[in-house]
2 protein chains.
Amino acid sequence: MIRVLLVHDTCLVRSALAEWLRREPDLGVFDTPWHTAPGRLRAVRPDVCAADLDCSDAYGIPPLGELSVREPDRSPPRLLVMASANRPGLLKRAVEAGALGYVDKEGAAPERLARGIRRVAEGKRFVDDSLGFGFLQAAEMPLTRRELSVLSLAAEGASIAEIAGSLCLSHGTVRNYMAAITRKTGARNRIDAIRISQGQGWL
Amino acid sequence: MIRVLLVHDTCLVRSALAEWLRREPDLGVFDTPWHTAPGRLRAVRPDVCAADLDCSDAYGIPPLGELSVREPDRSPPRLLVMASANRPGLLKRAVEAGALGYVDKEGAAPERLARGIRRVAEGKRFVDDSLGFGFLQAAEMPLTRRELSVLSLAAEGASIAEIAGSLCLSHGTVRNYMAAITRKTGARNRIDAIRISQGQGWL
């Protein structure tokens, strides 16, 4: 039997996916939001967490680091995300998160969800090949960790002078990031930098 | 039997909750994504559309519109939403497309969508009580319709004179315009009201 803890924000989607999982005779399905996540996987210790990539919670940026805490006794769980190739920041998360498996979920059915959670039990790596683009652009990031935390500020509706207060910084420095985001990431102005650099995920 | 057409636009999602209602034995169930979903009405000829207000094109838009179209020798089918209190521009959406149902898919089982799919056959309305906050919201909507396209094209990364010249305005006009937006949505800057906007489903 393997356990499984499915990890989604939406409940009318979290309960129909459990109960499509439940009626696989080798899963043993938990059940929970993000942000009682943690608590979740301490109380079932499954041997998959089977986590949706989209979070209500924190700007849209799920807590992938919270799934993997490791217990003096035992191992943590494997993790398998359901994601999708047109947020390619987030597909990024999940790689530093140590994800074995990705499923697709604009195009992927539950079937698949299954075989996923299986082969990532095992320990193997399960990815869908549509992500493939997906992993392309997460690879090519065009951002440092520091333009990161700048554009994040921003996308909240900080100002330059909160944001060089925030972060440490002088005005004039604030400015650069900004300007060295804006062509990196091909946009027009901070506004299209914030919109681009959200719609892939990256904020 | 009651036919439903299903329109979500993430197909792991889909699959499972289109599986769990055919188990329904009142109910024939189709189902579609967004962008597929007027030619799909056409063919099935559906009694209730039940439809999840995220769409993953026109920037989050739901074309609730193009699931309302009469045809000469039948009455149009009857909407039924899938929806979020927090995103109280599209629960207003949904009100003007003549919705009847409103399930809050935060916190409702698919029993839920059950019921709602044939009380809304019947003609009924059908409206999740924790939506309640969402309605208010939307009843509160700040903005008109004119400062709504401003706010779209900056969103999109349109400059102030880019915006001017889209919408025949004078640059002045589209700096007062803006002006009043960061006011009235209670935001520090423009960058704020647009993701203040963006966040309750104005935008």
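Just so it is clear, the model here is predicted, and its values are computed rather than measured. Positions refer to the first chain, counted from 1. Compared with the form predicted alone:
- Treating the motion between the two forms as two rigid pieces, residue 118 does not share its piece with residue 149.
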The other form holds:
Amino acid sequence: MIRVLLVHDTCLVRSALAEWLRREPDLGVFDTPWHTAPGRLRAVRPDVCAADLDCSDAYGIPPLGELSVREPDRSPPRLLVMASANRPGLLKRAVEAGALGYVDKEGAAPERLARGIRRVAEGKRFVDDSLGFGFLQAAEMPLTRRELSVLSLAAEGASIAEIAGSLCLSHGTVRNYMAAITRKTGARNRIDAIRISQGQGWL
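Switching forms now, from the form predicted together with another copy of the chain to the form predicted alone, please provide the structure.
Partners and other molecules have been left off, which leaves just the chain.
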């Protein structure tokens, strides 16, 4: 039996997916929204976390690192993400978090999700071909993971002080990141950098 924790913030979608997956005799499925995922992870101790990359918290940044916490007596769960090709910034985050599976949530049937879970549980990679262009865009992104985090917070209206507090950085370091982001995106200012990055699907 493969123990699966399904992480999705849209209750109706999460419930429907979980119910469908529970019909598979080899899958033991538990589900949770993002904000309770760390606690559920410790309680369920899944083999695979299947997580939607859209997160509805204050800043929309999926805390993928919290799904890969290593416990003293157990390996961390393997990670599969449900993603869109038009969000290369989130794909890049998933790659950096060590995700093995990538299912296209815009076009894949539920059977693909079940197949991906089984592959990832075996320690094998699973990638929907339709996400290929998104991965190409992710590879060409000029912003680092930390810069994306800073810009994501700025896009939600966070001040320099709020960004610094959220990411445990100094105010000067946040300003340096914003300057680098503005330069790398060819923007005139922070607002323009946000506009450009959103248009490219980096945020």
